[in-house]
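Only one chain comes next, encoded as structure tokens, the form predicted on its own.
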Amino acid sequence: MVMNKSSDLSLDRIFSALADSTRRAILMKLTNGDEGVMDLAAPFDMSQPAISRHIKVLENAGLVTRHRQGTHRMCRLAPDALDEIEPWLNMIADRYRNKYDRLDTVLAAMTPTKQGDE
């Protein structure tokens, strides 16, 4: 995977929308489908405005678009939100597992000494 600033940029944003725990739960309820602002906000102590601005951080992210539907905004999970992260994540996976395989390779070769034998 080649890192680019734009894309080490767009990582920045998307990893920094996704470090709080309100805004990871907004898009737990978004993976239901659709919802307003008002029904987003509804299970959080907060503010509505407040909500906004947790839905603004996940909209410049780019996980979440807004819409109008009749007189309500409501907000959906962005098409594709985490093709961005997810080449990232792979290659870090495979840098852990490429470590293991190696590790499990090591212990496969050790013979187990017989206690006694020492």
Second form
There are 2 protein chains.
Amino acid sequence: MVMNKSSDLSLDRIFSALADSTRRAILMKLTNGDEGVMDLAAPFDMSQPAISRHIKVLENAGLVTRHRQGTHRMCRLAPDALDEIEPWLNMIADRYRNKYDRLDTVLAAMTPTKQGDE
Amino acid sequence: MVMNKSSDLSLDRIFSALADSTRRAILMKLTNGDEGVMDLAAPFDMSQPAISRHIKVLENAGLVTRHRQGTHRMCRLAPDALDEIEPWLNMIADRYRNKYDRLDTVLAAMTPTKQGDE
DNA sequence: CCACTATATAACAATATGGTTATGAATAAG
DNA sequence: CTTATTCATAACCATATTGTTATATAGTGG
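Switching forms now, from the form predicted on its own to the form predicted together with the DNA, please provide the structure.
Up next: the whole complex, starting with the chain shown before.
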């Protein structure tokens, strides 16, 4: 069974977008409400084009949407994308717990007279 | 207020580690129990050194621990690191909800005769 | 049309990432 | 000691990421 590399592009993009503290800070800021690119850029010691691209990364990951408002391009949190990663986290957690539950069962079923490994 | 880039190295590493489908698949596999590097590598169409480095990334992120077992280096899921990202996700979600709750309150408080922004 | 503001894009450089092959080191076993 | 197995590391290459500066584009207002 050979696994394919492009299994989940969406998760790739979301996790990758979150793997940068500047972008996480931008998301945090957006929890206070929509903001234009300039306002978003202000707190950071970084050029405007750099922030522009960070926002594009967030947009491509589906974490942020934008709409024009006069001369501004307002950024808005799109928390749906964040919801995408929770099922994955839960799957891991569930499988993990399940595995150890099963192990517990096995251990419980073993009489103390015998010992297994793992 | 200038934000510093190295705010949370730990989250950087965890999200970054999760941003690769091969590494996510390795974590999935490990929910079935500990495995050696060779066994982990088997399903993937990739060289052993490549897998070795993926595992190291997971280890550096705190998602996997290892211990020798004879000639094997057994990999074990360390789900604690995954727990680290949940508070962050919740913070975003909470602030987001809070924001809109506050907005709702503001909107509710406004008599239809007057309008304010945000 | 002109000028101003907000933002995007292009071109570039430095560094990071992810893969490969070749090889080294540690343990187990004959 | 020798050999086989498991795994790590080194050297290398291609591509991606992230920042910079310079410039282009799009609305807004006079």
